[in-house]
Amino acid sequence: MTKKLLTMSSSTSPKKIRIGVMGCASVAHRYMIPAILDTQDLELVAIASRTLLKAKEYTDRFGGDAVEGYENLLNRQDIDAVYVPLPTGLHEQWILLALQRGKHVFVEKSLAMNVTSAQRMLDSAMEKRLVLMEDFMYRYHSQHRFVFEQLRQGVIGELRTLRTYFAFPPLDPHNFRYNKELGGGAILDAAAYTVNASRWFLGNDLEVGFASLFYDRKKEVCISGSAQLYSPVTGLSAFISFGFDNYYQCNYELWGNRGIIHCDRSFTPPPDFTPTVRIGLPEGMQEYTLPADNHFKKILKEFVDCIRQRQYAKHHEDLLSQSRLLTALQEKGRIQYIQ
């Protein structure tokens, strides 16, 4: 009997996922579109903006078709998924329409204005059997795997508490982050990272113990704040601070009974940045310089894998827990008006 060697035909390799970009935001220009172009399983098909001129500015640089209007992008039959870097206040309208048009959605944080809105979008994604994923890219950076390994090995002993800051100096006054109707304010922006990191390390059952929020009287948005989050199960707490009116901070710190881990530039390292993690122990401080990593490409790979493996609800519990805690922060915070 003659045996035949079977080879995999190139035609059997998975087709690239065709993606469109809905909006010409800064984060899309600086990080996400370059990461899309550098992701083997993705094909950039089109970029949409409210004006054709703006869309063409982006496609002249990155390629793809320039599309005027978001709905025109969603009506295209040659797109499987969309990346949505629009302000949070516009998410529900366009994400629901994208899902109705049969597109998988990869969206910038925060997903929703509140937990009720988040639930509507997640329900629609489940009904349509489509992936809806939020871009907390920092979780895919290898520096955090190093941190989790130190915790697993008990390097700092039993974890006692977490502290995390994310804040930066005032933005341009016309920045959309100061627009209440667009979901502006520090809670859905800077605080979202600190809340996300707190849940990552301490669990999804966190509740708001107290919160102090400072609002701009004229713009009616939160510009800075702090809060204590706690787990009713373990009793562990996280202390978070955030804002648009602060000296720049972007870090978290894990405090154990015999040591401490400090991770700087923890949320927004660019792809060429080499992060540093410091571990304080009774015998002294140890500093580790870790490799640069592209967490933008890595989270896109996760998005692709969820689509390919039909894991439509893989991230839904995390999305809902995140939105629930941000909503509680907005509702329970003690508000003080300034300016």
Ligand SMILES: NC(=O)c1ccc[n+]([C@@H]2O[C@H](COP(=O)([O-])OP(=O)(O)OC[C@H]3O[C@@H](n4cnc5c(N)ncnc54)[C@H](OP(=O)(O)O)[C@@H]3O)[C@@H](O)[C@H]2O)c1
Given for the second form:
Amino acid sequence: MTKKLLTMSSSTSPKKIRIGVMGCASVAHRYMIPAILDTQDLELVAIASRTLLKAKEYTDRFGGDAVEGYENLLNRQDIDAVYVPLPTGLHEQWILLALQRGKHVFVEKSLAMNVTSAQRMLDSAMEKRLVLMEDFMYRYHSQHRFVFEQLRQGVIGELRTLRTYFAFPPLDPHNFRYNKELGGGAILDAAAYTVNASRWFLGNDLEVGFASLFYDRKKEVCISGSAQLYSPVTGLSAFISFGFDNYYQCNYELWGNRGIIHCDRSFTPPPDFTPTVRIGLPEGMQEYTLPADNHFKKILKEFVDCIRQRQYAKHHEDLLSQSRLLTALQEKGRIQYIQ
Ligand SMILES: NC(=O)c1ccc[n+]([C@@H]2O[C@H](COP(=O)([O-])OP(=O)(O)OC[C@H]3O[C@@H](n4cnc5c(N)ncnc54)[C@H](OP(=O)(O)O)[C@@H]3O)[C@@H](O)[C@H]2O)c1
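Rather than the form predicted on its own that you just supplied, could I have the structure of the form predicted in complex with this ligand?
To see the whole picture, the full complex is given below, headed by that same chain.
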């Protein structure tokens, strides 16, 4: 079935990739399903939920067939790929089954509970020659291209360090992020962005220097924390802070010997958001208002391209190194209980 997908139709345009959604998640209705509908190369075929009523609510709004149960979605022959916005604790079970059923997988972050689990899923994707990609959509936003260009031109001189924060105030107590078995906790959630950005700017060889993690004693999940990551090769380091019990922050700062770049709303800008990047230099602060961008659509385009070009392993090294560092953060963090 996958091979059929890759063949061209009698006209010049390739066939659409038929996609199903596994779970009526908030992120799905707010961002990813609208982006799927707005992507010419994708066709939304069905939306599955644990309950038919919920699936129908979503299909009434977005179209496609309502399906009760995720396995029924995976059993369909008219679906080439699935979007999986389930809690991380459910990923391995459903992703392995999706791959077994011959579906490409686009999964919400974080991919895996730990690096061993990530490796199992990536091995299976490779064996089946299917794409498995994680939704770190922020990397596709043009504001970061602007930042990389400033670095390349040496605007802030030699890069010395990175600081990045992603945190928000407490969530609804029933949110899966407070459930250990479902992969709750700030490490696989808010921290995942800060770890991802640190690796993006400083390299994949980062290790955990120190990490201080605040845990909820009853729920046994990490509520907030901070860490220093460093590269044993370049000596460069990052300072990251993250959590679910904080004043809202979503930014990074790159500090060089000549200046500093501050990117606000770095990880979650909605498609209509106009970002601002500030660059501090000895001669003064410059502020750049950049165009809005839809990183959700752009990452979906990358997913489609990987499928069409059969680039199954293109993102695997990145996914593994992300999972490796998150696992190290979990294992090396010094835990302090706050409740
Ligand atoms: N890339 C991004 O920008 C971004 C932003 C937010 C979240 N995320 C990620 O997206 C995923 C979903 O986050 P969300 O905030 O959208 O969560 P959410 O609204 O709670 O959705 C999670 C969905 O998982 C399904 N589910 C299956 N078993 C479940 C269980 N035992 N408990 C709770 N839900 C269960 C539910 O769908 P049914 O009831 O329909 O079966 C539920 O709607 C997470 O992995 C999160 O990290 C990514």
